[in-house]
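Only one chain is shown below, in structure tokens, and it's the form predicted on its own.
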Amino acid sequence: MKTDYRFSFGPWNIHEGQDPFGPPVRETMTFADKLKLFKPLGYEGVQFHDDDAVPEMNDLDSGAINKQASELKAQLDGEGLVAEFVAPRLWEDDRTIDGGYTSNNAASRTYSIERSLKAIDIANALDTKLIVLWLAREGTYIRESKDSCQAVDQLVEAINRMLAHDPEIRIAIEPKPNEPVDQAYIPTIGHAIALGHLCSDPSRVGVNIESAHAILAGLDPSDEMGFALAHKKLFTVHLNDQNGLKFDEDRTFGCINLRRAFNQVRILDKHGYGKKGEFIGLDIKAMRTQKLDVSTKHLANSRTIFLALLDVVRSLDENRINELVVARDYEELDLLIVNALMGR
């Protein structure tokens, strides 16, 4: 059975174009207007940070948070959309300057865990059981400022609190080697999966693989995906592209390295990703040069490129590939793949 894929993105993927070196270049689009774009672009899943779903949640009590989240659920229903996941946003608060779960300040660690539990409550109101943890500031600028062994214990404590808060919630750790901190404690998928095995219920702790984050770690995203698939830990993906080992660019999927994108599609399709309802999630930003009326082309293009590469993957003569592998004729296999990508 071939997988029929569902696609998702987050509202932050439609943005004003501000970067560290310049102001916004596009007008702000309301959240309601963004939701109306999902279906026409071919997407049915919405990724959320907790405060995308409930703005200013730190100033609200649990009743008000649940009320706003329930109203959002009705709004999603009205657009024919579903929430894919909720992610606690722990990297923008004054209390998390030195990290969230691994902060040297006990009150900051407490705040981070409590906020994460509120994110789970929001997820329940939105009818999703997936929480994504991007451990953005869980690392250091200088290694002597924290104890890396203790930091792992602190991360396990936080995840265990989340697992205990809801016996059905699943947690997908999203690793990244650097940015915003210089060096992260959980930089790769191997680290994330190992961390999950230290937790109280490893079966509910998996990973979210972002293409660019793997590239920033000097790794191939499709290999990271294969590793997670072998462990049955690939809960979701963030597909995009990346122009080298520098800052996180979130470029349109496949626009930089088409063969690298092809191999991501191939490993996902070959091993049944999506058959249990997993989404093809995109985390991509429009180029700053785009005007407002064409500032969603990156979303349309990424989905188009994925589906085009899926056609290439499924058109390959696997018997011929196996023959070349057995013969160890990798040059001929190399040409076969390149020709397929060139439509020859």
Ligand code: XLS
The other form holds:
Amino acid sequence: MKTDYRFSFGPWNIHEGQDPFGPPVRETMTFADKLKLFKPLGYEGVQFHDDDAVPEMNDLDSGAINKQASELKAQLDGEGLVAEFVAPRLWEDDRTIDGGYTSNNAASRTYSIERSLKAIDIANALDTKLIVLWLAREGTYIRESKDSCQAVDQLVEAINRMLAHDPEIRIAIEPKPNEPVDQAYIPTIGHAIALGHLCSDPSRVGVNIESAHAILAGLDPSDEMGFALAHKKLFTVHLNDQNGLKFDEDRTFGCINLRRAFNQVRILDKHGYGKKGEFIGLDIKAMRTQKLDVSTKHLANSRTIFLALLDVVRSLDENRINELVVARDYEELDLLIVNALMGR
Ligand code: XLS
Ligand code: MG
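Please could you give me the other form, the form predicted together with D-xylose (XLS), since above is the form predicted on its own?
Okay, now the whole complex, with that chain kicking things off.
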């Protein structure tokens, strides 16, 4: 299917299938093998955690980090791929057990900021200006352990340090209401955009909307997108799906609630998302039950479903929709949309 949209995913989206209750069930694919799959799957952008790009980066000095990142850039060029963003992975290290930027421990906060600055250096070597900040452990397990007002100041301080480190870098905050923490400090797009306005250069702080995260917050992802688009803050998206309020499932886009997915495609397409080079990013996991040879179908299928929904969006009779809106006949409009989704 030909399209102007550009698609991206991260190497973690091809994985061994372990979950909190069971070990890996598929063999590990090497990073080089994963890279070879992007183009055949219809993707040209690669999303990176900083240590996807430079493994063991905590043990390397800046020269060695830069060298590895530059070698990776050459590898991407060789595959005809581009890096979409780099995200500092702040949730695995011992120092970030109780949070990174909002840890109660000053040394942990310093580590987290320094690690984020290194992620920016890696982004530069990979020739992308986009940093994604998923604030994984910036929140609490119990209310009394931290101060939610002070936490905002700490987040602003960390983001300001990143903005100052590189005058061209742009930061996309990826909100999520819970998991791994009980309550995250930045649970929704409204919180993320408001946080950006407290920073030293709000024009460079935007958002990454993950469908499943919005759903976990009890919100409609397409409305979250509309809110961000109105603020000109939608720097990227993480499309996927989610079956109700449970763990973050990262399911194939559109496979749980087709109409909800359709509305995301519709709002993005209607407001020119992608025209400034933004990617259609996916953040999806293969089901644990998939065997190795079919463990990338979630990536192919999400893209196929996005493009099929784009066809539906673009073939809608907008005049008829307008008439129904003017007549306030939303029952008929409901049927029109459901019929379109059923291909009737
Ligand atoms: C986890 C997040 C993560 C970010 C990238 O829930 O979705 O995968 O997208 O750090
Ligand atoms: Mg995500």
